[in-house]
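Take a look at this single chain in structure tokens; it is the form predicted on its own.
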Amino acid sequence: MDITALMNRNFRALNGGLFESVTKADVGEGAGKLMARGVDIMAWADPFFPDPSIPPAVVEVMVDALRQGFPSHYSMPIGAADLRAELALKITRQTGLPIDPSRNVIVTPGSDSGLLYAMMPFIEPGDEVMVADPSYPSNFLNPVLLGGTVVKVPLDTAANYAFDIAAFEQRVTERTKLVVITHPNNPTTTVFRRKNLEELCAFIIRHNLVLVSDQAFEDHIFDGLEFVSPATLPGMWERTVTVCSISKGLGLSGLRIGYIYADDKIMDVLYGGAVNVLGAAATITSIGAVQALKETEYLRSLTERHERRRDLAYRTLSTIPGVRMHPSESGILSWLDVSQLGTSEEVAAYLLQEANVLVNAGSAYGEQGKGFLRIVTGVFADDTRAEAAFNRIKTALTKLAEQKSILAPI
């Protein structure tokens, strides 16, 4: 009996590697598998990982908790109190938004389900969904499942992969409902700038369209750019749905805390299906997560720490022959250009084989991730661990690179 025949036709396509191999890090058991066998893991975009990143101050308030007993209870599906008017805080401090914590912040378990719940008030069968390309798998997968359709809309290369307002003209329809983009930029890392975030959302409101932004990597901008949130945009406030997360941020990927906000008429909707969808964060980890967003010199330290990393990454990885990359503009990633090696999937796999290095291939990310690589720079606690990585990775690609006849740049 085929039992996927009876299956909802927008899930039949999943595969959770039970039958078939999955190349996705974040698929089934691919990744553990590869770690009990020593490979470094550079596919999760995990600050840190696997070494311990939770500040003392957010250990001493979950171990007290614990031992008071609390936490085998139920927090709210909408998400505790205390934590919803912390991050109320946070967001205003980065927005000059006027958030009330009762009326337009949500707690999800991790951003993931987040951006799920995001989409799912507004996307019906036939519906479809513009994402901006190249993006996060999930954003592509996401209004499939929800019965929508998804055009992808490519982002301008030459211009440091900006908006092209253009792309989007050309493939808006009436049967559009939605925009979905990254911001900062997962996996290129880019932050959009305040002009063409202008552009795009007058393209949003002159089409009566509504954007999901994730802002998942909002935490950690480097070289003084200016972060924008397009919620704060004229016209913008009403008709967006901000993802973010303190995964990325705050390097706290398994406290699982994710959060949405946005105008009180479309947190209504989300208020009401909390419980029937996310039901509730972990109670242990939200008081974990009240702490970690009191530590403000915390995060700006992490931000050092990441700058850091990137520029270590790139004096290593952009000397690679046949490998071209810019400095990445946030967060913990680096984004490389291996199309003169080969496929997406071939140099990962060759990077898997020969420097022990599990990293993303392009190609997940849309039409034009392909023949690149994502790298998460951001892994391990010690800089002198993620050299040795970056330097398996450089004298692996060399050795390909020497395969192809491909000379140094001089």
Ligand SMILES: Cc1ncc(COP(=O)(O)O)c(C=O)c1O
Given for the second form:
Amino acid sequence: MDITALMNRNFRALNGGLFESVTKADVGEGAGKLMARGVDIMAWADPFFPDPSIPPAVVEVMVDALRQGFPSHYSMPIGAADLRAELALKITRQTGLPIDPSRNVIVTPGSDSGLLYAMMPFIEPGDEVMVADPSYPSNFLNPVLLGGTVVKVPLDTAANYAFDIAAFEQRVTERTKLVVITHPNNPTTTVFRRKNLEELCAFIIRHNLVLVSDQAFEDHIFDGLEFVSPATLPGMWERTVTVCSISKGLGLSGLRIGYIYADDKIMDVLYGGAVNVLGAAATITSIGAVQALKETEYLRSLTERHERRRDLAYRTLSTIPGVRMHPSESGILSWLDVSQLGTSEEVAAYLLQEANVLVNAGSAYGEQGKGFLRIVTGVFADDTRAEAAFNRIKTALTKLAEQKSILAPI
Ligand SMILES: Cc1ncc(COP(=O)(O)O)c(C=O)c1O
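Give me the form predicted together with the ligand now, not the form predicted on its own.
In what comes next, the whole complex appears, and the chain from above leads the way.
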């Protein structure tokens, strides 16, 4: 029999085999095999991977809690009360929004599940969802899993990947329900500017749409840029679902703690479906997350480390012949235009061969990622090891550029 014929058509096309693929942005077995061969993995947006990045105080509370035994029990399906209280403090500190921990925050097992859950209350079969391109690939897949259709909206490459409101206006229809943005953007690291966000939000309000704002990378912003959470803009609180995580900011991806903040009316349904859809986050990692969130000085120190690493990556990679890049504006990624050297896939495969590094083909992030590479330059705890990998990339790409008679960065 053909079991796939009995499947929901939105899921039928999913191919778990992707986890063997080296171009997929997520953790897969194929990459595990490469690591065993000594390849440096610079393709997972996982801060300091594979080195430990857990603060000693967090280890201590988790070990103590395990010894006492309580973590063998459930935590609340919407998130432990003390964890929601710490998250509310963080959100208010960052945005000024008066977040009620019992009404406006829900904990999710990582923000990947949070992103799907954020859309579930809104998307009905046939609804159109506008997703900025390039963007985090899950945001192209989630609407489809829910029976919606994705409408990719190109970002303005000439304006450092700002939203192009005319491009949104051209593509909006009667069926458009929702806009999804990743802010700061993955893969481009763009921190969308206040004015640009105000224009996008005016478009969203004009057409009575919902915004899902994926803010997994909001904690480390460089060069003193202002970070504006769209939920704080006039008229947006009641129509925005903001999805965040401690994975990138606190470098604690393995704890699997994400969170959503939103207005009471939206939260009523997210709380209502929490048991069915989310289950609950793990009790032991919720305890660790509470401690990690109290370490506000640690979070600040991580921004300094990431910004220093960004500078190191930019100094080395931006001077490669045939490469064009902007200094990253946030987080742990570098986004390189390598179109003069080959397709994304060709250059990524070449780097695996020649430089022993696994990086992401930019084409995985949308139409506008073609000809680009995403390199996770915030891997390894130690700058020296990172620098060695950057230098290997530079040597290999310089050799490729020479073969193509390209002598200078573009
Ligand atoms: C933009 C973006 N959002 C969300 C996630 C999900 O992260 P997590 O589930 O660890 O919170 C990722 C992970 O790579 C990401 O890059």
